[in-house]
Amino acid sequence: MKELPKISEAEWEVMKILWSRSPQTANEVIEALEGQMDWKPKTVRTLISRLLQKNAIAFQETGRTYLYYPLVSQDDYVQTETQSFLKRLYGGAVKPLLVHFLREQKLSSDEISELKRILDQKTEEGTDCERRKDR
């Protein structure tokens, strides 16, 4: 996977707005802003011109109007993202993350099923793996 730009939280929330429907133009972004950010438009421009420059973003030129779109996937950034935090805080290891999140977390019931599901797949997964390298 290529290096993918760094991204600043401010950054990260112009870019679900254009993860979540693109191409749009800077005014269609301001305004998707709106309800949950209390920033000015130039504030969304500057945002928008800082991810043109770290090339998370591009756009596309119609008339006079500038269209902009991701140049990376939210599930890219998102895996990048966990595997840095992952490195930073737990030196790479998922057991003592996950732990410390069971232990400090408040789960509901399905919520705990769900887990359960998952472990239950992820163990049926390693199985399979082991049955291959068998043969």
The other form holds:
Protein chains: 2
Amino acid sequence: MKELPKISEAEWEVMKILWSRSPQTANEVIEALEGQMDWKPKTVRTLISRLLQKNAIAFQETGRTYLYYPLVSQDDYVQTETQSFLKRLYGGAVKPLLVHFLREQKLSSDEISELKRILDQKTEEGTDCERRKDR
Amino acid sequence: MKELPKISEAEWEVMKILWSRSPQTANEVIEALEGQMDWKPKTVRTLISRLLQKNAIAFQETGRTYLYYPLVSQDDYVQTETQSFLKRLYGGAVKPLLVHFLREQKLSSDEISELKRILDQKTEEGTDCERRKDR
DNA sequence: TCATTTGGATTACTGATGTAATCCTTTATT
DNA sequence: AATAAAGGATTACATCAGTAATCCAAATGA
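To test you: the structure above is the form predicted alone. What is the structure of the form predicted together with the DNA?
Next comes the full complex, this chain leading.
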């Protein structure tokens, strides 16, 4: 697996725009962020530059302007970030987090049903996992 | 709710030590981190100082040395961090994260059972949540 | 053609973070 | 008593992140 570039919080906002639609010009990104982030256009351009340097995005030239697009998928990114977040806060153990969330969060009954369904599936497919370890 | 101080990753390691046992002297913390973090003693002291400034920890003087202890609970902290993490990566929606994790993660069948149990509890107690909104 | 606007490139500045070293004072050692 | 060791306080310095402003070349308008 390749190294994913580290994306800062501010940069993340830009990525979200590009993930939602791409390619886009700098100005389109700037507009998309307007009213949402209270950033000066120049600020957004800086973020775009930094994302370029980090190889998180790239561009195709069209005339005198560039069309930017992401080089990393949001999914990969979320996955990786979540992994390291978990490691940091929960020592890598997923279950405590899940327990925590299932307990604390307001979930509609529909959502609860869906989660249960997923768990049921896992019961079928995955019961042999890790069994071997008990010798 | 009070403002929790922002704790950096390196500082977090120190906090973990103090959460696991407190109060402790700087040297005890330094020892506890040895072999684990490859930091010079002075580095750890810097982190301790910064945590003091941020009011994340405090100390009682005993003779010429200090005994440090946390001022914020790990639970509060984890809760807050998780909230903002979710907000950042999943737009605040918990369910996508839960789905993601339930799907991706290796969970033992015991864990799965426990999670199901929690969901069952929630089904009973919480079905009226948010119902009002549909007018 | 000359001035203006515009897009991208470069430079700027502040605060946080990682990673220490140096300084100063008090206590322990010779 | 003079010196060394030790603990905390202060200072250091590079990099990253947030937040822009300035510079420069090409396109546009007068």
